[in-house]
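Have a look below at one chain only, the form predicted alone, in structure tokens format.
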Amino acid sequence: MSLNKKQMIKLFTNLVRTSHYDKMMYRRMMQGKLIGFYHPAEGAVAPGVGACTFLKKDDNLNPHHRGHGIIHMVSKGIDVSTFLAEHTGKETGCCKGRSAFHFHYPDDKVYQQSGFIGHNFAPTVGWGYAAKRRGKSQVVMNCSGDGSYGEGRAHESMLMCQNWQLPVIFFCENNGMAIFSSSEEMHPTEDISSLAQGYGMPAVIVDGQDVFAVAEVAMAAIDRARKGKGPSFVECKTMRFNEHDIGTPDLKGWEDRSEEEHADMRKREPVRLATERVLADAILTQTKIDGIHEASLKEIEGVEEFADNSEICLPSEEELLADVFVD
């Protein structure tokens, strides 16, 4: 499914955005401004913005936990200003200051998040099944690591999701590594797409690097979803530049990652990739990069301004305690 001009601006406006959020969550970690922890999503922005752009407000999401699923949510069009209150401990959060990772925006569709890997399958069959008896072209975006499908759910969830071909997208965000374990020693073949053959399911494989590519195979499965052709399995051979998150040491099994390895992957950074694909192809000119640049600054500040100057969360010991003990 090729993209017109409309929609490669539109893509690369997101690219822009969400990695500038994503910087300043790494940074207002390092400063101490947030409560609990941050998965860096550095390196592998480009598949949450490439699956999410063109999502509808009606289809479910369920985000990556790379990034906190900002990536995604910035990209689905949803306001991510409560998301950082909530990362701050702050009332104003979507969560009321409550959760910090544990977020959910059920208006927008993106019901949940959990520190269990793997624990979106089920939720994933259930919502597809849902839209596909209300008989509405709701899609499913499912979007994990490579790390959960070595979950049992992940399997009876495709199995499920295949046998009665329900409206989903298995999409999976391969960066090679699950916390310090790569993926040659999790998984018996290179591509854990070839999952998705045993059941029949379509899949294909696509550069997690190249935003546009990502978004070409993505819309093309979110079109097969909403015809009625049931589900698709997409993987996106993607990166992860920094640690697992913030504090961990950055280790490839017992051994630190390579200054070398670094080098190599920072060569395919995906705004740099795609800046030089928008110039290439007349797209943009530099003058409106440096101007989507800006305007992405401008509207992070905004955000923080209103995480810094919410009231601090401090529930009071009846609030702590209602609904925990029935009488």
Contents of the next structure:
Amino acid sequence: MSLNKKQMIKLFTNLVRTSHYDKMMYRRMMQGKLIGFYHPAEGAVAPGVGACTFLKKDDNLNPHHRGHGIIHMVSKGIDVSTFLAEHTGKETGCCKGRSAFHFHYPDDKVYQQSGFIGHNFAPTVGWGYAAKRRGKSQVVMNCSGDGSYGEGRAHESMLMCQNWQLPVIFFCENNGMAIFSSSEEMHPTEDISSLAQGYGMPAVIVDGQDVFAVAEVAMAAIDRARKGKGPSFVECKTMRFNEHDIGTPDLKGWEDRSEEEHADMRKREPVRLATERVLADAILTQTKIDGIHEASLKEIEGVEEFADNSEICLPSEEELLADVFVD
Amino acid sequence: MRTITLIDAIREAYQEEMRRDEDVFMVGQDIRGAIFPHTKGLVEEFGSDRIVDTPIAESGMYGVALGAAQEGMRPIVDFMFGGFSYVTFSECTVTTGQYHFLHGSPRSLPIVMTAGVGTGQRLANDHAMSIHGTFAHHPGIKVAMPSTPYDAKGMFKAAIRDNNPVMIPWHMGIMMLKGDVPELGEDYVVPLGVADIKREGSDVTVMANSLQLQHALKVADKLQEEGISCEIIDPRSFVPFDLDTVLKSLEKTNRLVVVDEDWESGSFANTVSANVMEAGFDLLDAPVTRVTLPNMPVPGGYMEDYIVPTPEKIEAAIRKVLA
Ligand SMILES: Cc1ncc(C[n+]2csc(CCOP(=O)(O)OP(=O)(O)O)c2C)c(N)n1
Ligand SMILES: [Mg+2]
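May I ask for the structure of the form predicted in complex with the partner chain now, the form predicted alone having been displayed?
In what comes next, the whole complex appears, and the chain from above leads the way.
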């Protein structure tokens, strides 16, 4: 599938927006203005943007935990100001201020953020089952990291989705690392997507630093699923510029990741690559690009204002206890 | 004596036991790089064969321990966060607990399980689990949790030497707590199944462990100024549980408050309350009172702060049993 100009602009805009969102989260964590922890997505924003920009509201999405889902949700068109409010413990939070980094946007078919790696795979089967039963050409975009494919659940899920030809995309964002563990050491083959072969599921590998390449592949997989042709596997080769989560040392095994590795990675910063591309292809002018950055920063200012101006959520224990079950 | 942190005390136990016995090894995720400092530097001394990092695959990871233990080795499994043990729940509770008994076997499973547990990070339920009560519910597994660096080192050493499976988590809220431990090279263990009176008193007995023990000690200091004398008992082990020490204390105080950082429903606090009622009803001048987590998933954000047991809640419970 080749992208038209309008699609490229949309992807570029989402890439710029989400990279600014990630920087905002990083800054707030450093400033002590975020509850809990933050897993920065710098260097790895293109896969989520490519996977989610052209999803429909009715499509299920499991956002990858890196970037705490913001890259994916913003790209899908979700207003995440209530998630920042959540992450700052405010009354206006999407989970009533009681969940820190978890989110829940059921109307947009984003149900959960699990603190358990790999807990996206089991419900993926159920989302796919429901989608198929209802026959509304809804698809499931199941995004997670290379490390998550270690969990048995990943394999159970692939097995069942393939058996039943469910409209699911296993979208693996392979940054080569899981905390301190390299996928080189933890995974026996070079590509995570080679797992799909065992289930007879089609798979494709794409340069995860190139948002346009990712989007082309993702759109093909989505299209396939929508037409009832079953699940497929997309593996994005991407990177993790920073430590796993802010404050944790940046080790590989038990030694620091090398300066060379960092320098090499930074050569392939996705926003810069995309900027070069849109300029070279005369899709956007520098002035237009500057405008996109400015608009993104302005948007994020609004999101922060919303969270910061909201009240801290402090219900009584009785109120909370009354909310453990629904009527 | 030296002063070290609780987390360093745990590491010393691993080191000393691994030096003593080649069959002791450790399996977990990111333990070589030390995601929590109890494993810091271990890989340099013992190598990647004995400090084993696995993929993110808890069932397989626990399987390493289970199978190796059946083969006669003595694994230590680190679940990182306590809740992650639930990913391999059937293996680490049912299969492990029944192994010796149900086979009528002369063999057992000398597996040590550990994990960081407890509230305090505002991360919400899945990263804030207390697991001691859940594991204590499953027969065949010893369960203990240290409250001081001295106990941590001695109890971890006892757990590693124990021929039974032992779940011994540590509370993240006291990982940097400092305390005295014997000089390096002085071998000691703190036997599992023996409670410890952390403070003597005569008016009321308060049972508390880990972070909650620290809270209880603070409350006892405060109440002392009013002339209320609290006896503070640290159970140290939940299975086996040293009920005698509690009953003996009740002969003096006749009043019991049980503090337990776990959901009230099905908690270890309930077990203690029932045990005391059955074995020590005549000793009681007031109903046993529990301070636990209310029966709701642990919320994150600011709300975590006020659903957890606090010194204020412990103080209120003490005043209630004294009223
Ligand atoms: C069941 C479970 N095991 C372990 C962890 C700890 N953990 C959090 S993130 C992570 C690494 C995830 O790696 P990957 O899926 O590759 O995503 P990345 O962080 O690299 O983006 C681990 C091991 C967890 N949260 N849940
Ligand atoms: Mg990864």
